[in-house]
Amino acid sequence: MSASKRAGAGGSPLWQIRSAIDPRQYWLLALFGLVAPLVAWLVASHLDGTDKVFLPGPADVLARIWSWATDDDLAADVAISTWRVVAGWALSAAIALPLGLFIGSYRAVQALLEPLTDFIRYMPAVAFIPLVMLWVGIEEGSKVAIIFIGTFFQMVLMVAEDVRRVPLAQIEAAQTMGATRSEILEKVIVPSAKPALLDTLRVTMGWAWTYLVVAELVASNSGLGYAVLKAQRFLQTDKIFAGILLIGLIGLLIDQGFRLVHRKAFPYLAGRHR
């Protein structure tokens, strides 16, 4: 069956499973997906009886962001929160990548470490706050530690699964050609798993941002999460919205950066990661 017939058989390309669509259509849909909730929020905030304490409008939130930037040093809050998230995530990656590689490659290591990791990952990171304060203190290390705890165990298991997805045929072919275990790890498993590993790093970076507010519960006096928690005490709902939206915006920019790196590093997969 020709490509045109296959396209026609399923109707519009927009509704074909995993079919590529025109870039303009993609960005129009993406823009609509972002603008539609904003319009709904604008309308809801202007309905009769809507109290701005409970639902401030977009203009109120933008005004709060402006005053935050000009009067309360928003740039410093963004910088310290970004540093905490990136530091906790990077520490997780530095340990999880080699550990996950060994868990995914060797059944003995999997049997030794995967059940324990699977057990710990269900423990809520917020429950570790008293222990973190006791062991690490209340300085910057405690915030980084909470983000580390929230991302590390999930990352280990995802990396191990990425490694296990490397086709066994590739490993057996390398063994047939006389490759050593270290050569198989270095020249077969890691290169084959790289695209999936980069996706895992991207996803876990998003998780790291979700733990920011929890991390900044620990004796903080700066940061976006701290500002959100402080605004809650004074019913500054517009600032709560502003903090949440800023965290989401920063996370989105980082996510798009990861996607760009993925497209540049693995151009042959670009069609699957549009």
The other form holds:
Amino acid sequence: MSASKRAGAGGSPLWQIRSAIDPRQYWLLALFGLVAPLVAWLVASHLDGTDKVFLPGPADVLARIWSWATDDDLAADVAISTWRVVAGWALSAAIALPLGLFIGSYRAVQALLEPLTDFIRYMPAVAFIPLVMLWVGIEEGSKVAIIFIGTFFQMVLMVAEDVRRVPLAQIEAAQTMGATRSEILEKVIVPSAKPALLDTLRVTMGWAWTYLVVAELVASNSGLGYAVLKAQRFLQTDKIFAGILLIGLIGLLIDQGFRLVHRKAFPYLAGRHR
Amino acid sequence: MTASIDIRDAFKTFGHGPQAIHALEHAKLAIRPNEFVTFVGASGCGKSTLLRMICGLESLSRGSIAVNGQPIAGPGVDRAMVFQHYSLYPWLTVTQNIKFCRQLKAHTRDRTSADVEKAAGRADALIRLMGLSHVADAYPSQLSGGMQQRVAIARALMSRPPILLMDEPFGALDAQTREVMHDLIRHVHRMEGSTIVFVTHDVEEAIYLGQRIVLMAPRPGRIDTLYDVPLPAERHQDMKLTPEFLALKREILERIRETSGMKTDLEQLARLNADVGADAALTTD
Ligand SMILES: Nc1ncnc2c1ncn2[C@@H]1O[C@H](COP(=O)(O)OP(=O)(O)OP(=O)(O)O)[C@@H](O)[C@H]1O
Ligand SMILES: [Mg+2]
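The structure above corresponds to the form predicted on its own; please give the structure of the form predicted in complex with the partner chain next.
Time for the whole complex; same chain goes first.
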């Protein structure tokens, strides 16, 4: 070992903690990370003795997506599922944002609501299905309700935490300039927490998608999650793969959309975006 | 604009019962209009607590603090504060940060177009005074620590506060930048006529800036000694080497050491060294 090589520094920039790397290298690695599993999948599915029902190949899954799109109205499934996820998530956000703002800003509201929320969020959303069917019925509302239950309680706690992370000095500076309580909320806490809040919305949108299959367990006859469940019943492994991949793909696209908005809306964080 | 500050037997206790921390006891001090007072003292002696009490950010356990004879209740636009760091708004540019108070109702009550114009003129003047013209449209994160503190000072001065409170505002800056900031803040004191209360760890800074130095002592936090600084109103960096300056610096440092309990720490160190010596003797046996 050379004397200049200290722990945590020296050597290739690739292995330096948090150090920036060449953008070309970054994209190459990202591409490799995506392609390698695909190749592994391709190889595994072509090994002798691999049953198509056990592990369909990428080509089978692509073919299935194609026939789903042409004969089975994939677009409608995508649309209804996206609608359910976005509606449940938006309903969560509409309540969680103001509620979290108050929990994070006022200790009294925190004492009143946070322990309760903390308690409820550990309850499994799946277990609420019978209750939701009883209270909301089996119409569209029930699917939205399951996604709401799955995301809301986590979201409230995260929003409250984002609000609490606003540096006290920013708030006190406004107080010394004579700001009223509503001015502090509106002109300091909300703008200061905005980037973190958008991140919270992005992360919870991801969770909302993971609850889709659960939500479409409830008396559905449409949607990507329902398609996966039905395929399971008929052991159509290629369709299960297709459904899971499509859900992942839509989630990824939405996530990238959020990141784009983040970059555009908060140019002052230029150092944090890559 | 200027104002007097009267600290009338102020007490501050954090917590209750046996765990209570007596951050401040029997603090009495009268600060004259347009005076520049600096507070020094060992860590934990209650400097920040007293400053925050004057600001109105911290309540008093007993006693009162009056500005121009009026007891204070909470923060007010007559007292501006410069914090050590993290107080700028990262989503606003330098100019927008400085003009922040113009968005608040407290500063825009009977607002005429002449007032608006005057305010814009003042913001421009402060930007020039603080040497911020070339970064007026930059975000705080793009500025060095020294530049950020200039913005914080300009923002505090924007509303022409009669009283300016500063808690170790230059604590994180390098020595050269600090010297520049010292002359800048003395210039502001002369130009604006505000009363300045300045908390610092650095005795040299306290003497160079202050007309009067308040030495505080810990456990319980209290005001220990007041020193008048024997330097002319007009100051320059060479004065830091004059005999009067050095004598006062020595006197204050000595007193801080006496009150901070550092003496006992030295005894501990001596005992520790003795023990090490004994251990060494054992092992060589
Ligand atoms: N919010 C608080 N809750 C409990 N104790 C506090 C609080 N603020 C300050 N203290 C205590 O009060 C005492 C005085 O603190 P203060 O911050 O005023 O000291 P200081 O002189 O400014 O110290 P430093 O030079 O390190 O900044 C300390 O013992 C501190 O631990
Ligand atoms: Mg302090």
